[in-house]
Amino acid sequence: MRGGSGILAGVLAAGWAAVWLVTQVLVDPPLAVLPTVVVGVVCSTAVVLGYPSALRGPRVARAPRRPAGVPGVRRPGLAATGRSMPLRRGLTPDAARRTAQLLRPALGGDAIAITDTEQVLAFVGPGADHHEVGGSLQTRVARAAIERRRTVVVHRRADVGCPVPECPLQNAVVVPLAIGSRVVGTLKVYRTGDEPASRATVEDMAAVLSLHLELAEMDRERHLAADARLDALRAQINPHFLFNILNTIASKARTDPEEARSLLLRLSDFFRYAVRQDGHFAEFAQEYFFVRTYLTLEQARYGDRLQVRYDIDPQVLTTRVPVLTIQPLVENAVKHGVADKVAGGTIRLRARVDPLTRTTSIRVSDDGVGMAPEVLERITSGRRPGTAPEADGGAHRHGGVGLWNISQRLESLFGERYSLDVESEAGSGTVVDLRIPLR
């Protein structure tokens, strides 16, 4: 119990003891129970309202707020400013403008400018009338910082190098912004007084900005890589699958025209989804429909040799999963598991949500021909197809390229927060378990 609460409890206990002593001992005759309780409650209420207890919180007088610029007022810290930095999305004019507005009070500059290596992206403060956004770099000090790749501090207006005679900027601290060893712009802090801004403070903030720019570039490269892998998965849709299905539809057109028409509609749905799906994520229900469409087409081709079993938790249907991830796993099971087995086999798709670990788990299994040990070892080791001697043999027959593309794309999307496990035994079938964060 806190000290304030303990004192309050003691005061209340003493108050009730005093009420009992006065109403029951000192008064003759003693008061009845109801008046005694009323007196006790009134006294207790007065004590609670008048005491700064733990329930009400201590009565602390707030100091009056001082206006900005008065000594004693703290500027926003660099850490707090860095956490909200708009440049996390890249060095764009809009992000630069919002960053300059954010940094002006933090760095104590009269004017803040952010540039790339060619033009002014943002300028806030005195001099904005001629240091125009979108215009070329006007000051010699900015070009010097870019060329020398280091901080430049000037104390005189003449050294700033602005060609406009009426420019109010008297000194400057200019720090290059870099991604790795490549200079991509500058952070400039100008003042109209005698003393320039703190060099160390400006350099610290420039380091924070450079880190955000580097992270933005990494994000952009990761998304580009994920886009490329998604395009690779789209391109991987086997043309032989299309030809075989069209042949199946052609034969059905003679024997069962209605079924042929239904298969054509499903084939249209299949390719429409594969080509037009935007973004990297979709609801599981959409991917599930896509998989069922694919398997319906394959069942029309293989007939009773291909059996399918679904075990889908309804909670999974509204979760979001990477597009074109489940279907390639199912296609591998059909092409490299069941199709090579004379008697055919069964494909099973199972999906669950684990609310405790906040993950979505998906299992694709078959009872087909399985994989040879050396093929399984190459796939599970994460080596890119074509890097091992056996890749020229039967490895490609077991979907190594597709699994590798899926694994690399999942790594781009989730980092280490996913798992893709493959178990197989020659002659007994293959099991692929995928676990991704719940979205």
Contents of the next structure:
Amino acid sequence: MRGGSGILAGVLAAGWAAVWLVTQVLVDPPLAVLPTVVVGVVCSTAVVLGYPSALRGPRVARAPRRPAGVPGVRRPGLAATGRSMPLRRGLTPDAARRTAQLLRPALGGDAIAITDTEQVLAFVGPGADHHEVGGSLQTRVARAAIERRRTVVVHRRADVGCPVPECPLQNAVVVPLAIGSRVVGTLKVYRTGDEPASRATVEDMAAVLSLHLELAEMDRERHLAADARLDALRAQINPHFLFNILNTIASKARTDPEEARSLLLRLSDFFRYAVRQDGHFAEFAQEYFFVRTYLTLEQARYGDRLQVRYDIDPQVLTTRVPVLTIQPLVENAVKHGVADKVAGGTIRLRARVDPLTRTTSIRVSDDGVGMAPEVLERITSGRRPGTAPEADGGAHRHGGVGLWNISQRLESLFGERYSLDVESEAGSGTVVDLRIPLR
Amino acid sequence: MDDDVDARDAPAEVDATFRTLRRVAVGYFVLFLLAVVGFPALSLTLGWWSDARLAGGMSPGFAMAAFGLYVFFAVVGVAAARLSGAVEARMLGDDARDAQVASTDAPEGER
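Structure of the form predicted in complex with its partner chain, given the form predicted alone:
What follows is the whole complex; the chain from before opens it.
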């Protein structure tokens, strides 16, 4: 169970046990059933409602769970070996070594080697003294398998092609490892006896390994895409914002040096936070700090035209939310909502935790100029901005790029388990509702 | 000019912190009130509360008045104080930033 659900279940069970003990066992006569149930329900409700702030406990990094082994079986089956393959994290020397150790009993070879296209990444078994890890490919048979992109089976020691005369390896089955159509390495199974290992078994296992390498590549690409989206959000900090704030600070430098200095500190905080966030999640309190730093700078620029009202639930402060997600929503409210309204307006940030649905909800609203229905439809259509033909030739000011970027990031982080709703009416303001799983 | 000028909290931030702390205070006050009001209510409505006997011949109501309420008040007081302190630390000042970058911002000689 994730996120402390186990603790919650344990405390609930302990609460009901305590109620039963106090009302039924330690007392004479025992309490009637209905009042006992009422007492238990009241206790349970209190525990569930107080859970996010009181019971979630310290968050510590947990070691990844090891896949469950098969009790009592020393030689892993082919399927079990395939499921627990370390190559799922990529073709690295460490993963290759662990894979070779795992495969040796399953494939029935005396020695197992895994290589990339240049060097030996792992070698387990007889001959490890001269088939050195990190060394270049010594055997002709490995180069032949890579060049031909197909399995090579050799039955004689001379065909193995090891240049060391004392090498005990007599035959080999070498199967290329491929990601798509690109050969990235080989799986080699050597034997010291007369018969080579089963070609079909080795090819099956190589296919499993290739699949794992392909999945590892996809994982890497997915992470790169998520990082790129985060970088895009960082890069989206508008240079005009910087120019405007610097102009504001310059204008206050003579009239109010204290405030100018305070604003410079805030500006430093703002950029430091934006640049130094390297993970995808941060405590809500940190994101809140980023938002209020941004809004303080904007308030210095807009003066009384920009009012801010925060409504923060105490339980939400320690939850973890995606970084750089709330500030762009607030920035949109300032730029497209309040800034265009002559009389100014109020930005409201509301954050709540729902302990029962285990959801964090964040609402950014403004009473600015709002959006026309066609603009709202385009923004909420889910299409990538700029990909659809625009009636106004793309000259509109609501690009929707930031919102689309946030939506894509949330999708990569939460899949379908989030919602981002936008409601707006021209002249009445805009409300953006974000709901994400409680972390 | 004083070189130790800190970034001051904006009125909206102080206002927000006040409202959040008020919510904490109201929540704990309601809890306190429920416990205090619940005691006589149980005595009036549930005969078992006064008639049943625990170890030592005490009724559940007596045991609660003698021990339980003090423990409950202590727990509620400590929890309210801790939560209020945590809320204030997270919603005001720049502690979040300090905690995050303290190590990376230290001058070379101080690391």
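By rigid core we mean the largest C-alpha set that fits within 1.5 Å across both forms. This is a predicted model, so every value here is computed, not measured. Numbering follows the first chain given and starts at 1.
*Asks:* For V431, state whether the C-alpha moves by 2 Å or more between these two forms after rigid core superposition.
*Replies:* No, V431 moves less than 2 Å.
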